[in-house]
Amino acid sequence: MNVIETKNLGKRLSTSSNEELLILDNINLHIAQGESVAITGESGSGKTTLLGLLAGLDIPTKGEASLLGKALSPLDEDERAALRLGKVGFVFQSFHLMDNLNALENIMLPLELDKGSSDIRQRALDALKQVGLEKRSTHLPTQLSGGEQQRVALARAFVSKPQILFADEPTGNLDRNTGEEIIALLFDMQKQSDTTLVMVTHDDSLAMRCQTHYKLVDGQIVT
């Protein structure tokens, strides 16, 4: 079953002097339930403009993308956010953590927002536990290394079992054997729990470990 499909998806953007400016174009993907996907790419390839498109944070100017079975350009913005609700994960190269949070209830936030969630305290506790972090959950962000904030980024995305989760440059403002250590609890915890992963990287070897491995020149993929 495919998670996310894209039919000719293309996205333009107006500058300033009325010119339009082509990001991306003709993008054909089709992203399996539990499959490991890399997009790579130099800087202004596209990269987090397609990863955008995929969650449905944007929507494109040309074509189609599909999350879950549905088409996303029908839907309006808080329409695309339901859809996602619960199902959809993300984990970003600065972490975005709530700095007025402590790392357990920046953990809790996606719980709460979902008003089906149960047990939230407990599952919580549950996921930082998973990340090696049980013993921080009093700490503020600002408390934490960037290891542990991206920790706690991982478990915060993890933690309602998203069917699919979104990483743009997950290791990019870590040292190399901190984002070693990331990127092995990342991709444990994701084959654990099936979860499909869409990973923009600008690093080759790491996109090499994930099972599929698109790259953006141009606004165009190639192989």
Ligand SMILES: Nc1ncnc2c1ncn2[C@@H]1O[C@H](COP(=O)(O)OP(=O)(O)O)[C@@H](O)[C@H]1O
Second form
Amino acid sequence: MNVIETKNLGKRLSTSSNEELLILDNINLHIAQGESVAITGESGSGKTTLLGLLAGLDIPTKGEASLLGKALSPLDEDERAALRLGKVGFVFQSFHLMDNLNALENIMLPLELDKGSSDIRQRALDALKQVGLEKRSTHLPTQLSGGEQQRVALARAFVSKPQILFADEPTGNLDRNTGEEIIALLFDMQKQSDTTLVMVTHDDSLAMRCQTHYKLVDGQIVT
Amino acid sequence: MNQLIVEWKKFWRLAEMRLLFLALLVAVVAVTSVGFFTDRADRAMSQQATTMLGGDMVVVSTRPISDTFLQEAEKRGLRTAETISFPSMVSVGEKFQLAQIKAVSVEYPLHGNIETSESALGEVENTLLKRLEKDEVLAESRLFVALNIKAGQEVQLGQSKVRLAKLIRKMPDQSASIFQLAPKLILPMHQLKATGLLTPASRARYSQLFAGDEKNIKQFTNWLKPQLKKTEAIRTLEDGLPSVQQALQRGQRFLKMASLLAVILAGAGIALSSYSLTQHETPAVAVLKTMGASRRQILFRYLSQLFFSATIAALVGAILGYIIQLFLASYLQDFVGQTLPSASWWPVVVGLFTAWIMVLGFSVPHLMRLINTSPVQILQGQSSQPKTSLFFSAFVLSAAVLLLMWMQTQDIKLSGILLIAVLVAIAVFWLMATLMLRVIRKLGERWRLPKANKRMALMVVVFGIGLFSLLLLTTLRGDLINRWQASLPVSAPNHFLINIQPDEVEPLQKLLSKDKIETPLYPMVLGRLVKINDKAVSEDDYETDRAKRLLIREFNMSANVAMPEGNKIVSGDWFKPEALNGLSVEEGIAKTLRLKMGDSMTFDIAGEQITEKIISLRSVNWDSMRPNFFVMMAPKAFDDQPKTFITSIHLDDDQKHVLPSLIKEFPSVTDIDITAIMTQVRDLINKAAFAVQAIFLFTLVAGVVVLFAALQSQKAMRRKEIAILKSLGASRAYLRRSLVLEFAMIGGLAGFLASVLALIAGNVAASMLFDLSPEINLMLITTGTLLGAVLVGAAGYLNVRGLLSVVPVSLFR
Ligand SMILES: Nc1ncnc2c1ncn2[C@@H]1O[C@H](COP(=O)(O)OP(=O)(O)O)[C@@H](O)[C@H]1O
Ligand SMILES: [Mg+2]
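Same protein, different state: after the form predicted alone, show the form predicted together with the named molecule.
Zooming out: every chain and molecule, the one shown earlier first.
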């Protein structure tokens, strides 16, 4: 079963000077449950834009994207959010932890949003253990290194056992060694929980480790 | 609930949230402490008033009042009493004296006591009317002096013989009668009939007194009001102690205004800190949305926190406010000399609503933008909020401010005017700030000053309005306190001498001048106003109780070559020395009776009608403790009238010997010693001044909160700027200089604008709200500008100092 499908997906933006800018065109993707997918391309090629469309954070100007079997365009923002709730996780280049929440509280956040969750604290502690930071549970993001922050972000993304994980340049802000540790951890967790992984990166060696590899050039997929 | 507290602890880690809370707290403390205090002071004053009135509520009339009120009141469980006052002659042998007879039912007075003694200086005791023998009556000492008798002697009153059992030393309603010429005689009601004095033709004043608990009295008053006949009016204590009332009212008005300004300043603090809060939370909201949070969830998350904070701030603030007013009230307590009525719960409610309205009104516009944050931007690394219409924000903010002012002043019209004033002030500040910044930009290129920009204009407006409020209050407070203290200088009169006969004027003045006491003596004549512009008037022609009362009782009128000290002409001219005609009328009473320049008034003076035209209107300083008159006639007008004279003198402790010799030489002259009242009033004024200072502090604190909230709101932007400048090679010294200079410039500009506008507004407010005369104070402008520059420069630098060590690398995160 495909958890993500797109048909002729396109995104056009009108700039301030009233020029039309075609960022993405004719994207056709099929991503199956448990698959790991890398999207590569040069800076400005439209990777992040595509990720936003696939996750339903943004809506296309052309074509259709569906997430978990539901077409996204007819849904409003809240309906799209509801679709993600508990089923989709994110890892960002600049971590984006809440700076007023400690490590554990950051991880509990997605579970708290989902009304059906139980054992929130225990599950968050388990996730923290999984990323090896159980001793740092009460530390605030400012007290953690970049690598540690990204680990917390990983725990936060995986804690709700999502079906899909979106990652946008997850190592972009980290040094090489730390980046590799994070990637190892990421694949580890992905395999364990059979999560679909959609990762944007400009690192080809990283892309090689994924089952599928899409390359974006000027808003189009080349294979 | 538990969840809320857990969440609150998390939010508390944000500096923005703590600032917001602080601003809320200041607002609530200001509102509740002033609320508690004025509420108690008000009720203390009305309690005081009831003892002076002799009841909680009094109905007066020139005709007999039907029994229906009394019956209804008794049905409702209220206590009642009746009085009937009229003038009559009292005689002993050949000696006659006019007295004001007050026939009272045995329940009189419902509040307060009749204090009596056996002789003028004897021991004072309370007298209950039901303890009096069948033919016993009470009278003021002046009657004893005039008839040359002692307590216990019999006198003739109408057709009865009554015994003057005791001297009245103090009784309810006495203050109003200080200047009444005829001494009072209290006659138990059951003796009235036998005297045969009360006929339908007699000019009597009837009153019914009611007492009971507050709620009951209120309901009864509401029931009674629509049934009042035109001749009947409800009496309050407006003519009791005008000077104390005036001083207190002014003080309360100032307190309310100060707390209102504190609230508005705190509101600005809330708006700024909730702006920073939402700014800070924008990426967080985007992240929450990627996790699948709905807008409702996000709205609930922030709104519940804001409301929770507001509620805690309200509760803590109410407790603090209560404690603070306890201090204020303990001062007031000494003055009132009785336990103050306990504080009511109302201020807590007001505090709670204040906090809620502020949170709603001042942060909802930001919140609306926050929840509409688009999630996709978190991927693109932006953190901008979508724009909402300026109109919506302005509307919500204005509505909140209006509501707050309405709650404080309970006067929608005044609140509307204030709101418009605030909006105009903002507009003026904005305009001036932009203009001046434009000039500075021109100069700045030459002097390498920091670039003037829109953000600076905003800061100038915010700080300007903050400083403006503080300066305005400072000047008003200073004026107010000076004025209070000046109104009762140490040399203010402390004795009234009344009942001075015309042939005693010169010898009395001679006697006084031996001790270097110079004082004008005013002739006094009693007159009843019967016609205005040749048309008969009666109390039926007026709606207000005050007007009715003025027509029911007689005017004390005087005439003098010089205008009494402390009076000011507001229109027309004072009399020429030899003038025979014309009237000078106090402006307040002219308003009450709808009189204007050139109108004629006819007075019935001892049966003779005298008609004169109004040639001047005067303002009178009622605080002055000197003889003051609503109506004054031309200097020579009283030459042929029977009259007595009145004066007030100041006696130092070492001049007290004057009195015994004075009284011995002029036995008919009555001395009224107001030293005790004066001490009380002076004491009260000092305490009110203290209260005013205390409340002023809140406004100061609110101002500081605004200062920091405004600085905090720019911190993120500054961090970025400093990092960029550093990466371009700017040194710390350069950055320090330009930051301090920028803040000092903003502060100086704000201070300058604020002081100029405060000077204007202060003079307007002083003359309109507090009856103070305008004054131009150029020092204020210098002080204001310097104060602004130093304050904002220092606080601004302190706030961003930490950012100077920011490493440019943070840019790339
Ligand atoms: N909000 C926007 N407004 C205008 N142009 C945008 C916006 N978002 C992205 N772009 C443009 O779209 C193109 C693709 O951007 P992006 O998807 O972020 O690329 P990548 O992630 O591959 O670096 C770039 O040229 C970028 O400038
Ligand atoms: Mg990108």
